[in-house]
Structure formats: structure tokens, C-alpha cells
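Only one chain comes next, encoded as C-alpha cells, the form predicted alone.
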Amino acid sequence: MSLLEIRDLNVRYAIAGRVKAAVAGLANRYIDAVIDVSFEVAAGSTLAMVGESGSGKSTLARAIVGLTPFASGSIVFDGSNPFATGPHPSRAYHRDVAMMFQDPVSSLSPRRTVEALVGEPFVIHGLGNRNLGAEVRRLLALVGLPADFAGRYPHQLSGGQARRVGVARAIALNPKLIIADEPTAGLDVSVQGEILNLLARLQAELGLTYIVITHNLAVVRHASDRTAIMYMGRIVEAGPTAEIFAAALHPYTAALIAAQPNPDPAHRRSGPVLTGEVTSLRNRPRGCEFHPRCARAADDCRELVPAAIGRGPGHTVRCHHPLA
């Protein structure tokens, strides 16, 4: 059963007002950050959103949460439309969907104790009449932190401890969906594993559903059931994680996988090589946006935007000339 259904979602930003655009001769005063994105997330599963910086992952996440308005498309959550009355979602939706932000330390107010930070969701949603001290201790125990951490400030926490506090905040109101933006960024490899294991345990115990925003393919392989690859605001490939790693269809996906570090000194890198930089969104290429970096690009790639085509159960790709 799908908990979240996204259909043809588009997010755009105005780069100039009407008058300034007219004076500057801008034909289009908008930047399209997310284009025609569609996917579903099954209850109790984990979807990984992967792509380089600027691919639209975080913008998409903020649109789903309701922090960034979307221009068109639809979001259905647990069978209903939380944006039915306007650009701001219902209060119930904010309780059911939580977000873990990328930087585990700077996302926490330095002037507040861990107890105040973890208890804040209860206050915001009018549940401050509870025994907040007991609630905070319960949540800290769930994420593997001692009760005496409640009196600490963010600067007294390590990166891994700060991330655990962020997880405690996210699960405070028993949400159904958590969107985790780079949950292991800036952490040592051993601590990354601890955080991923914590998220997996909480998913099993609490029935959580995750969307994990990351560029770390090791995280994707370890933690996700399905993977969606984004490039310049579009999902270019989506499918079961094991299938994508075994037989990627899009040249961009294959290049990302081939670029993964391998600790084996005898390993020799194979597969497409990712060259060049992501083109600026203000100068979006005609046709397939990836064609300036693609060794397989042909004339149709330079002229026509590829449609999403199915290549197996739940596996889609936007490419005129898929790899398999």
C-alpha cells in the first residue's frame, strides 16, 4: 500500500520580477528546479533519492514537507490531499511527516538544551501539557542516548550524538514518514553505520517509512528498498535498489555506480566515466539534459526530452538509448 504518491510535481523559482525580466529581455524569468516528478513510497519502506548537488533532491524534499511551494502536480498522503486548501499543508500532515536536516549540529539551536530541542515538537503542536521531561528521556533512550544528555547543549555533542538528537526530534510525534536529508553526512564511517542501524531498528519497531536524500551510494545500497536517480530536476531512473545496482539502465546511473570508491587495491574501475559539471539550471540543455556529459548521446538526445519508459516491474528510465 502506498503511503505517499507524487504525481507530475513541478517546483520553480522566480529569478526576476516581471519588470526586471522585461528590461533585461528575459524570455523566462523562472528556474525549474523539479520537473514532472512522479513516484510512490510504500508504507514501511525506504526510498533513496540520489543525485549530484543541484539535482533537485533537497528541493523536492522541502516541497513534500511543505517548506517550499510547488507550482503544479499533486501530493497524496495516506489517501488524502494535505494541500487541498492551499500551498500550506494541514497541521495533521506536519505531525505525520517529519524532516531530518542535513547538518546534524547547525540544525540545532545552540542556545537550547537537548531537552528543549527534543521537546519542542510537543510545544509547537499544543502537546506541552505532557510530562515533557519523561517524553524526552523516553525518546533519548529510543535513539541510544543516556538521560543526562537532556541537559547538554549542541556544542557539547559529537556529530553522531547530534544526529541522534535530530532523530529523536523527528520521531517525537510518532510520524508515519521521515524525510532524512543526508543522514550520514560529515560522520565517520563507523558512526555512519551506527546511524543507519539506528534508523533501521526504529523503522522495524515503529513502522516508519523513509525517504533518504543522499549522494552516498553505499548508504543507498545498505538502507533502501527502492532508488530514484535525479538529474537537473528530473527522475531519470527509478526502480528496486538491487536491480539498479545490478543492471543500471541510464548512463548517469551507471556512471555514479562506477565512480564509487572500492577498497580492493586489485579493483579496476569499469563502466561509464562521469565527466564535466552539471549544467546551470539557467542554461538548461535542449533535449535530454544529460546529453552534454553522455558518451552515448545521439541526435535525438540533443533535440527531444526522453519520456519515462518501463523496463520491468517498477523500473523506469528516461533515456533514448538505455544501457540494457
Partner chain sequence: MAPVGPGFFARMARRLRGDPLGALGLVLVLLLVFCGLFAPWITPFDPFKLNVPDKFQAPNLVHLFGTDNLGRDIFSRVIAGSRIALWVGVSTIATALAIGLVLGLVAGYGPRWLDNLLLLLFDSIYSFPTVILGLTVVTLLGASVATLMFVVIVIQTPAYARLTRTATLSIKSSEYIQAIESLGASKLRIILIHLLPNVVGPLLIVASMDIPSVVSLEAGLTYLGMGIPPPAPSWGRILQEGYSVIQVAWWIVVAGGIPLILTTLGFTFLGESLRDNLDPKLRRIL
The other form holds:
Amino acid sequence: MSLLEIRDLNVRYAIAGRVKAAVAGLANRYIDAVIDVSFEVAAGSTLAMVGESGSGKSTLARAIVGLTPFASGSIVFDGSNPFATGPHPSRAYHRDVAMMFQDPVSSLSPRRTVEALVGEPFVIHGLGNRNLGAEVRRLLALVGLPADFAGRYPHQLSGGQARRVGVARAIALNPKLIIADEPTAGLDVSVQGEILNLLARLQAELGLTYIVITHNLAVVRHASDRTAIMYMGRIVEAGPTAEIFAAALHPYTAALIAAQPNPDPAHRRSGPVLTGEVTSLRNRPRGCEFHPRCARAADDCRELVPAAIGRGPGHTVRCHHPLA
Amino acid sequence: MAPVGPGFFARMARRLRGDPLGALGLVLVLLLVFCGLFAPWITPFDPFKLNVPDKFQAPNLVHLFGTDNLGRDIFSRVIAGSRIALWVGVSTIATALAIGLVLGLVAGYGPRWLDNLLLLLFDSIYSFPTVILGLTVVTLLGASVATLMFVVIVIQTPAYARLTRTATLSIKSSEYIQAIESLGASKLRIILIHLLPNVVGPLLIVASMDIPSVVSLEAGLTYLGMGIPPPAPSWGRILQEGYSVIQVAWWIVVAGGIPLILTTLGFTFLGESLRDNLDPKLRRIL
Amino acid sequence: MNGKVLDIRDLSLRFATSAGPVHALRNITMAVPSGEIVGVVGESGSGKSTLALAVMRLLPGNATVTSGAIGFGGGDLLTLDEEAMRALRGNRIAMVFQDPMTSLNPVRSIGQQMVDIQHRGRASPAEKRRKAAAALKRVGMPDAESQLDRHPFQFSGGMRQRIAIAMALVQRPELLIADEVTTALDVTLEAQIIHLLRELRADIDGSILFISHNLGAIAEICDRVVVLYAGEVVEHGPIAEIFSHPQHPYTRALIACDPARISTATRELPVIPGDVPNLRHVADGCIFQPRCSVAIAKCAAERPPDRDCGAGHVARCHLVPEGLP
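Structure of the form predicted in complex with its partner chain (previous: the form predicted alone):
Below is the whole assembly, all chains and molecules, this chain first.
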């Protein structure tokens, strides 16, 4: 059963006010960061949202938690619409959906102790009259930190420890869904494993559902059930993770997988698989956004935006000429 | 910026040892605070008591700074004057700081239209020449300590509010503020618990460096007869009274001027030292 | 192969902090042979960036070199005066950083900046500008001449990194130090930059010191690898040797941890238990011993020797048998 269901979500940013747009003769004073995004996340599963900078994956996450208003579309969480009353979701939704931000240290308020940081969700939601100290110690133990960390400040923590504090904060209110923005960014390889293992353990113990936003495909392959790949605001391919890695359908997905550095010096790639860079969102290409960089691009790609087509159970691709 | 936590004062003390100017600043400020707080108990003579037979005595062992045209002990008057200086300086700056912080936080974190409105207000006040504004208000309301303090608060508040607003804007988009917002925290909580402690540090340093200019302004306006009315022993009044008899008694002007210079140096050295030690990055902006 | 461009011998340095000295690098001996790309891999706190700054002599004021020499061009960089060192930087040794925005001046056009760094050259301004355009062209900048008048903010992150590399190479340095140059880039751009460096290397016969925490990037580009752990070289050797026959337990663990090398998907990834040691108090034995899964009693008591494993492959571990080759 789906815990979260997103239908045709669009998020746009105004780049100029009405007056400025009129004076400068801008036809479109918005840039579209997320376009017609639809997906579902099954309860207890992990969805990986993959994309490069500018793909709109972080904007999408912010829209889901209610930090960025969305222009159109619907979000249904656990059978109800948390945005029914306006752009600010209900308090219950804030309890049920927790977000972990990218930078492990700077997502913690610098002048507060670990105890204050981990206890803060309770205070915000009026649950502070419980025995906060005991609650904080329980959470710290759950994420594998000794109780004496409660008195430390964020700058006294290593990246991995700060990330654990972030996890403790995220799970404090027993959420159903955790959205993790680059949970392993900035961490050493050996620490990345610890954090991913911790997230996997908590998922099993607490029945959590995850959306993991990342550009690190090695992480995706190990940590997710389903994967969605975004390019310039659209989901270009979505499907079971194993299937995507075994047989990618979209040329961009294939290029992304091939671009991963090969950690075996005996099998070096001869050259980059993908040339050029992501086009600026201000000059969105006509037709398929990927066509300027795509080796398979044909005339229809330059004219028509491809629709999402189904290829096998739960696997969709937005491409006129998919790889299979 | 290093957080203010346990061991903060020990750390500061250690750093001051390697920073003689900062230590000198601290000593001067502490001296001023001591004189201001305990003035009634440490003045050797009553600063108001007339003693005409002893008028115009040059500095000697009884009257360290000599006496004035009415025979009052200038050393006692200088110490009593430190109380006025300290009171005017600290209380006005503290008030301006408090109002500026609130307005700046509201402007920086509140809705866009309120920000624009407040900015317009700050800039309008800012655009008045300080002295003309001061003289106008004094002319309208009459010379008194209260008027003077009012003028300084009106002038300083926008400066602090603007600084606070800029700092707030840069912190507002940081990840930790977004993290708290995503928890559904109220705006008041975000402002008080997460923004305020992070903007207040640099502001305190700026404010401490502003105190001497308020003290000088008070002395200046009093000297011009628009500040604190006689017979209160403000340093400005000592200067003014001394100026008229400078041919006969040069020491009066010196006695009124030196504490002003020491106060300015003290607060400036201390402020600079705090700035360098608490946040080296500020050196570029302040 | 004809000698070493960079030859670091027994380099140790410490940082003075309010809580006492931190021994950030200890007895580092490593070399960059002429025309080779040498990777320095290590996790945070390993001292890899400190090493790069030591070579450039750009260490912060609280750093003191306590022993060793940094051989370059027949001399010791540590004995040069500041004036001589300045003449070297940018000309004979150039450095590219993780974030190109920090090394590019935001208010000058890239053309001006690329002419500026040739200030020691005797060529005419027009000639310098032509050289700048040629350097930009070489890093794959389309329409290089007309880009010279644009400012750094007008380029994307990937393009800025290309510009930074072009600037570093305009004087044809003998040694290029690349410190985490691909870390801030997306994977497709990272692949492009790695490919670019490989191409350039053939072009300029340059020697590159490639510093990264990313084993994948190291494997893609380097000829030799130096593995740094907590301020010590624990293992170094030819790339194929290090990746296929790692001898030091730390190198083994590091390679085993890389999720990209684990072919079957798993929810239980290998980790290295414990934390990086505190470099204020360096223990007597092996620096990796507290986290090592195969440590023996000797490891805690005695500092391990550098054991030769043949073919220029050296590991600092008691468990590597003596006289292996």
C-alpha cells in the first residue's frame, strides 16, 4: 500500500516580479524546477531519487515537506491531503514526515547542545513535559551514540557523529516517512557504510519509509528498493532498483550509471560517456530536455516532450527511443 | 564564531594575555565601570560642595586635579562625571540595541512587505545629519539627559537594526533553520532560539565600540549647553567651565578631557580585541 | 622514467593549537616520478590536504615543520626564501582546488586573470592573451577567444573547474597539484574532468599529484597511489598492485568499504570500526592498531617498519612478511 502518492506535481520559482518582467519583456517570469512529477512510495520501502545538480530533486523534497509551495498537483499522505487547507501542512504531517538535510554539521543549530537539538522536536510539538532527558538518551542509544554526547555542541562532532544526531532528531517523533537529502554527502567511505547500515536497521526496527535523495549511484544500488531518475525537473525513468541497474531504459540513466568512476584500475573507461552539461533551467530545450546531450536524439525528440510509458511492472520511462 | 560556553572566560583571559592593547582596554573599561558604580563612596570631596576660598588651586596632593572657579574638587567631579557618562553611554546603547535587534530580526525573517517598510524607516532616519537632528530635537524638547538619550537611541537603532537584518538574512537560508522549519516550529521560536543567539555576538561588539561616541556626544552637547544642565558634573560641563577660565586654570580642561580620551580608547581597544578573538571574519566588515 | 619531480623525505609537521601540538604529518616519504600521476588517498584527518599545502608552502602560521625535506628541481623547497617560493608557485608548481570559485577572482575577467599569472613572462600582452586562449581551448572550452572577457560567475561549476585547470597549466608547470578537484562536481562532470586531466597529461608531459578521498577517481587516473592514514603513509605502490593486492589492513578495509566495489546489493555494508586517532598523543605502536581487525600484540608495542612487497610496493605493517619479493 502506498504511504505517499504524488500526482502531477509542479514547482516553479519566480525569477522576476511582474513589473520587471513587463519592462524586460520576459515572456515567462518563472522557471520550472519540478514538472509533472508523479510517483508513489510503498510503506516500509525506500525510494531513491537520483539526479545531478539542477535536476530538481531537492526542490521536490522541500515541496513534499512543505518548505516550498507547489504550483499544482496533489500530495496524498497516508490517505489524506495534508495541504488541503493551504500551503502550510498540518502539525500532524510535520510529525509524520521528517526531513534530514544535506550537510551533517550545518543542519544543526550551532549554539545548541546535542540534548537541546534532539529534544527540540518534542518541545515544538508540545510533548516537552515528558522526561526529555531520558527520551534524548534513548534516541542517542538508538542511533549508536554514547549518552555523554548530550552535552556536546555541533562543532565538537565529527561528520558521522553529527549525521547520527541528525538521524536521532529525524526519528524523534516516530515519523512514518523520512526524506533524507544526500545522507552520505561529505562523509568518509567507511562512515558512509555506518550511516547506511544505521538507516537500514532503523527501517527494519521502526517500520520506516524512506525517500533518499542522492547523486551517488553506489549508495542507491545498495540502499533502495525503487529508483527514480530526474533530469531538469522531470522523472525520466522510474523502476525497481535492480532492474534499473541491470537494464536501464533511458539514455540518461545509462549514461549516469556508466559515468560512475570504476574502482578497478584494470577496467578504466576510455572517455566520458556524456559530454556537455545540464542546460540552464532558463533555457529549457524544446521537446525532450535531454536531447542536446543524447546520442540517440532524433527529430521527434527535438519537438515533442516524451510521455511516460510503462515497460514491465512498475517500470516507466520518458523517452521516444528507449534502450530496450 | 566560537560559542559562548563553559571555559569561555578562561579562554578570553588567556587570549588577552597575548594582546596587551585588549588588556589595556579591559582595564580602562573596568576602571570606568568601577568609578561609575561606586562614585558616591570613592570621591574624596563632595563634587557639588562650593569652597570659594580654595578656588583655582593647581593640582596638589589634597586636590589631585586641582579646583575650579567655585573651589569644587575637580577629581571628585571627574569621578562623579564618570557615572553620568557610563549611564548615558550604556543605557542608550543598550536600549538602541534591544530595539534594533527586534526590528532587525522582524525585518530579516518577517514578510517581505514589512521588511521593505522597515528598511524605508531605517533609511529615512539614517539620512538625517546626526548633529542637526540632535540640535533640532534639543531645541524642541529642551536640553536634558532624557532628550539626549532619546536622540542617540533614534540615531543608533536603525544602524543596529540594519546589521541584525543582514545577519538574519544570511542565517535564514542556512540548513539548520530549514531543518527547524521542517519540524513545524513557530516563527517566534525560530527567531528567539535559533536566530537571536547567532546574530547577537557581532552586534554586541559593534555596540561596545559605539559607547564612547555616545559619551563624546553627550560631552559635546553639554559643552554647547544643550546637554545636561548644570550643576551636574558631566565631563562636557567640566570642559566648558574650564574653557572659560583656561587662562587662569589650564588643568580643568585637561582633567575634563583625559577621561573622555581614556574611555574612547578603552572601549575601542576592548571592542577590537573581542572582535578579533570571537570572530576573525568580522575584521573585514567592522 | 627519468627521476623524480617531487621527492618528499621524512616530512613531519605539527600544528600548535590551544590544546597542545597536533602531529598532523609524521615521517612522510613519497615521490612523484616525472610524467606520472600519483594519487594520495585518505579520509578526513589523514593529512592529505596538509601535505599539498606543505608542498606549496601555504601552511597556516601555526604549522611547524619538525623534520624532513621536500625535494623539487634539485633543491629543497623548505629552504627557499619567500621570494624564491613565490617565483615557483604558479610557474613551476601549480595547484587546483576543490572549489574553483575560491581560486578565481570574481571581479576580474578570466582573460585578465590568465594574463595576470603570466606576469613574469616577457611576452607581449597580445601574446599572453593568445596563450591564455590556447590554454582555455586545451581544456575543452568552446569558442575560447570570446570567453576571455567573461567573468567567473558566468560559467557553470564544471566550466569553472576547467578554467582553473587552464590557469594552472598556462605556465606549463612541472608539477600540478590537484586537491579534490572532482569532489564538488556531479558524476558526469567528474568523468569529464578526469578524462581531461588524462588528456592533458599526454599533452604537457606533466606530473600530477592527485589528492582525493574517492577511490574510484584515483583508480581511473593514477599510476601510483599513496595511502595516507592519520598523518602517516601506511602503504604506497603501483595502482594495480594497491587495488588488487593491498597489503596493509587499512588499505584493505578502505577498498572493501567502497560501496561501488560491492557487486551484489546489500543492506549491511562493511565499515571500519572505531574513530580516527587523536593526533595530539600519538601512541607507540602502529597508528592503525586500535581499529585493526588482525592486530597482534606486537602492533600495540612497536612501530611497524616499511616492508617492501616488491615492484615498488611498500606497506608499513608488522604482518607483511619480511623479504617478500
